[in-house]
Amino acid sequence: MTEKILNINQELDLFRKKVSEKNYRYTPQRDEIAQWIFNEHGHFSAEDIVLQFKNKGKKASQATIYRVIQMMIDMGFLIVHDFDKGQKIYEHTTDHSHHDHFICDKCGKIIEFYDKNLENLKNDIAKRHEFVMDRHSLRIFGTCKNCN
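For the form predicted alone, what structure does this chain take on its own?
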């Protein structure tokens, strides 16, 4: 598994370049939202961004935040998760290597994990079924140690 880790300045430069290439309108507010997202190394909701901006006295409408999120999804900077809680959860992809998720049904805690044996098993199963995997997402639901 190879991964390319970028620092926040590299991520922002790449974001700005893609905004220009896609002829999206650049605004300092969009840049500030992208900066918050690149600084967040866990899973987050759009509401988390709204709350953080509000708590810091910064202006960013919910509509603007959702537009930036959609732009970043379209450009490949974010992926969307639905962990069966009725809310979309996001994480940025530029500094994260592949991983899977445990989700606690009681408290909603999300635990990321990577297991080489599991990855090999998934590849072997795909090969046996003559299936070419482009990507996958594994979500395992249960109870975390704090709720157990």
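Numbering follows the first chain given and starts at 1. In this text, the rigid core denotes the largest set of C-alpha atoms whose superposition between the two forms falls within 1.5 Å. Every value quoted in this text rests on a predicted model; they were computed, and no experiment measured them. What changes on going to the form predicted together with another copy of the chain:
Once you line up the core between these two forms, the Cα of Met133 ends up 2 Å or more from where it was. Once both forms are overlaid on the rigid core, the distance between the two CA positions of Cys107 between these two forms is 2 angstroms or more.
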The other form holds:
There are 2 protein chains.
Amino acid sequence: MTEKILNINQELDLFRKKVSEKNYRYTPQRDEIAQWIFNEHGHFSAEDIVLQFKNKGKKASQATIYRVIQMMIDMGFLIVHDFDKGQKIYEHTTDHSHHDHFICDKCGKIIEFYDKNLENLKNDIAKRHEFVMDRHSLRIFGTCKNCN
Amino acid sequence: MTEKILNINQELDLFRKKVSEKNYRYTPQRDEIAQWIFNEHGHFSAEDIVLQFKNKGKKASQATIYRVIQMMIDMGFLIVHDFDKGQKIYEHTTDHSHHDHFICDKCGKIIEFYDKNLENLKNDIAKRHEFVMDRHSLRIFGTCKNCN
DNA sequence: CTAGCTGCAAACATTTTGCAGAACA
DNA sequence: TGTTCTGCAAAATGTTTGCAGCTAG
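Pass me the form predicted together with another copy of the chain as well; I've looked at the form predicted alone already.
Shown next: the complete complex, the earlier chain at its head.
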């Protein structure tokens, strides 16, 4: 469970390499979207990218943005979260290792946490049930420190 | 953490009582939808109710079904799950106590599990972070025993 | 050159909503 | 009787897709 810290250029290189390996084409749109995503440390929605591209006059349509997001999920660069906000929330995987989330129902804030014991326990439980775990997501909903 | 086992009539009575308490009206539609839900032991979508009502000639429109579902969530009779299937999945709370889920990416099966240690650990973690936990959801995605 | 990619706009799936008439309390 | 509720249909939301033209390799 070592954590790889990559900078944006290394991440872009890796993406470019994987795109080539799969005989996909490395287009300006894919590059711009990947750059945006690797620059974004945190959670974002597809709409976030669409809007920011519109504002900054960058050239990639909504359709392409959704298509590239799906591509990056398939390639393992992105994961999807669902925080019950009506839209999918993404996060890039190389940003940091697995963590879970508190979601505050009052202010909407999402707080990340990591607990080694919890990870171990999840692994144990999956093993006990002979379930091969690919990914997992624990969401704790409630009220955060500030809102109390 | 004692578990209350209620039969369908007790659940309906409780629903009816809560509806009255809030000065809402107890309409035939609300009754039929609540009956359907309390009879359903497992996960279901709004569409499931809509379709079954159409098939069986029961009288409640889609709009009403969605409205009653929301009402029952607000009142604590229903909880929402999100299993990344593109639609919300519901479950009624009095059915049984809290549990978590394995979701098989191959066959789509959803397997419930409960682990006391896990529940304790979740509580500990929330307390440590001064987060007041209202509800929580652990989803483990991967491949089930049969699909391996 | 040509298969794969893009952008547009339309389709899609699910859920929500405005409004006029119906019906519960 | 007067709110509240219902059903309809339309709107809204978020995402996906068909297709004609563009472009990377």
